[in-house]
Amino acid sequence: MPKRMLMNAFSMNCVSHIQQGLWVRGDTRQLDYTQLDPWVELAQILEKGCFDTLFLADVIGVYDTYRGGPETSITEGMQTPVNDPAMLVPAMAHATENLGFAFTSSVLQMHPFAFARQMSTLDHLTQGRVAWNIVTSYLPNAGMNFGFGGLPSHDERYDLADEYLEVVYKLWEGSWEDDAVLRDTKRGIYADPAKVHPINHVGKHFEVAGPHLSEPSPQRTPLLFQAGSSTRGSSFAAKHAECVFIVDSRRSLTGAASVIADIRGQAVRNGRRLEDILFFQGLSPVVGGTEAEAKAKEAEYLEQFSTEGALAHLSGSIGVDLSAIDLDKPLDTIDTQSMRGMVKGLIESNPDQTQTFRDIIRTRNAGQFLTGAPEQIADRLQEWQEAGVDGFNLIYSVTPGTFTDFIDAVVPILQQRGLMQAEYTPGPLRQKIFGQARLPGRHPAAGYRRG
């Protein structure tokens, strides 16, 4: 029987997340990002679709390394203005039955008490389906915004992950025993003190007195997603990830499956197993009824495809301003001793150094889409699969037309094929995803058990 193929749908709560400068055509609805009706369409579209979950992404700065400040950021919409996700998930819970939703949160922008709370509530408010994407940040901005004088350097950001999952872990796994909610109505009982505990974690970061205020919630700990990609992240994925989102391969096989056999290998060396963690692929589809008409569509996104925009997002997640580079000048005439790592790379790994840069982030753009007709996308899913991803986590050009278009016409085809569930089975998120509503007893949020 064919492994099940896992599908997200990559969204986040504003006006242009990935595919920039799109949000100004008639068929996609960007604009309406502040109204709740769209969310609650796309979470229905999305379950009659059986996609596992609707995964939003999320910052707390603006992108302001590109021209040294957030101007571009800021006219082209670009992840600013950009909204709470965690505020849209209620309403979209119950407007379904079965769909996740997995959220984007710092572990800048919360003490860890207050998160714990705040994710408790929402595995009730959902009957056990979120999830937490768990990041440390990367745009200074940020670290300005939540009072640490700039960003943490990037061993001091995951320093204070592990703290930070350590707190909540003791409060989801910890704080409550199984048996401590007893619900008597005869005898006037709610609750158990004795089986209610007090957490009393002192550390670099945090210090939390406890007990935890909510009750037990139908998973306790949320579904743990991550994206580091660095080797201090893939360290921290392969401790603490249950679904690793995979950013840094998208044209290449082999790269995603190194990527894996890293994370993987280094998890069973923790004590876990293989299979506990699972990889999702970042993809967007462009979808026809042929191969011309897909590639007609893709043509038009690129054509109205915003450069800006696109550099405005490239600087602030590498932090280079990439303003200096002439777009249109040819890379060969381009002198690349004096820049960054990663920009000097893009440019020297080129094979046509008669392009320009302008050729080069339109490329790098259009390196993202899976074009072509349903059978095509099919086909290629299926290649993924076979190097060892788990799943997809698929990226609107426009919305929900993108998410439309992949579910009218490819999803059938994975579901004859038995790649793709037809329908959901019970239970909570992880459940669904691993078989158990819990977190394996090999998982370090075990340890903080009781009984």
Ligand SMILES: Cc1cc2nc3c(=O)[nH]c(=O)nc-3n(C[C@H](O)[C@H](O)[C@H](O)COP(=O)(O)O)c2cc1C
Given for the second form:
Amino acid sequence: MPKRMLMNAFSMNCVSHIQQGLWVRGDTRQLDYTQLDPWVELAQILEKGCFDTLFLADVIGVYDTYRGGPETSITEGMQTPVNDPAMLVPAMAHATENLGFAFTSSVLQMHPFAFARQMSTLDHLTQGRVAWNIVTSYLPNAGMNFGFGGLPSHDERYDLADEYLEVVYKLWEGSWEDDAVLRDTKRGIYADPAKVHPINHVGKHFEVAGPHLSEPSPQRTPLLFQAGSSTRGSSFAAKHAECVFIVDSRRSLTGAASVIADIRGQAVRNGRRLEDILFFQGLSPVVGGTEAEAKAKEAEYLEQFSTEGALAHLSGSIGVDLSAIDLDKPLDTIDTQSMRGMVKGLIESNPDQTQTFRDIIRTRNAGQFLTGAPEQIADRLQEWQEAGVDGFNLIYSVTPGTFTDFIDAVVPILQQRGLMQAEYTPGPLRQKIFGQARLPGRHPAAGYRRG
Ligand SMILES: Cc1cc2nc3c(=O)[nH]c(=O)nc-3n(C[C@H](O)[C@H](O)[C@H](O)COP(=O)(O)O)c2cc1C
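Now show me the form predicted together with this ligand, since the one above was the form predicted alone.
So here's everything in the complex, that chain up top.
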């Protein structure tokens, strides 16, 4: 039997997420992001298409690297303004039965005690359909907004994240025993206090007494997503993550395969199993009735694509002000005194050194496109799967249009080939994906369980 391909829709509670500049089109609902209706409708569309989750990105600061300020990001609606993704979950969950909801929360943005309670509440309200995308943030403004006086250094953020996870694991897994809640209406005993424990965590960054304020939810620990591919990010993923969002700058099958092999190898050395971590590739499908139709659509998107918006996005992501270089000069003539090392990866990812930086920006964007007739797209996804990818985070150009096109034309082909589920497995999200509602005993969180 072929392996099941997992499918997530990637979005953000903002106007313009990844494909910058397309929000102005009449066939996208990005301008309605402040309303509940488009989100509830999107969730229902995705559930009809048997998607696994709606995956919501988030940032907790403005992108202000480009041209030394946030003006371009604000002008372009480029991830600014951005509303809280977690707030969308209950309404969408109420309108669906099976779709999962993964949302991003940075370890810099909320105290772990408050976050653990928020997650447990959502896990209860969704009957166990939430996932957490653990991020450490990368925007300097994020650090300024939360009293860190700037972004803590890369490795400091991962140290903080390790302790953050220790605290939430203790609260989710170790505070309330499985049989603590009695709901005994005859004796008037709701819960047995002997089975509800403080955690008494004292660490470098946090002191948390506990007990956890929420009773055990269906998954206890939500399904854990992570993205981050540095050496430290990969070892963090190998320790904690169940689902990893990979981005290989070359977006190549071999690049993906090597990231996967590296993280899986580390996970096994940590006592986990190969199958404990699933990998998701981000791609942006452009589906047409024919290849020519799809290509014409892609050309239209590229034409409307905002280079300014993309530059502000990329500058913030790599921490380099790309306004400081002449975009129309060939790459190899750019004098990148202070930023040579940082742009090196981008330059090397493009074998044609005669290209300009502007070309790179365009092809980087186009490189995310997976354009073609439905059968071609299904074939291509199958190639990614054969290279070791377990699933996809689909990036929209227009919403919900990108998803409805995919669901109407590509999903039936994948289902016919036995590659995508045609109905959901019952139970919480982790059960649907890994076959059990709670984390396996070999995950580090399980070490905090009692009994
Ligand atoms: C595909 C992908 C998606 C990400 N999504 C977010 C996000 O929504 N919010 C965020 O703050 N960081 C996000 N990040 C940033 C990572 O979580 C991480 O902080 C960053 O990549 C730096 O880690 P690294 O140096 O280990 O790669 C994302 C990273 C990748 C690769």
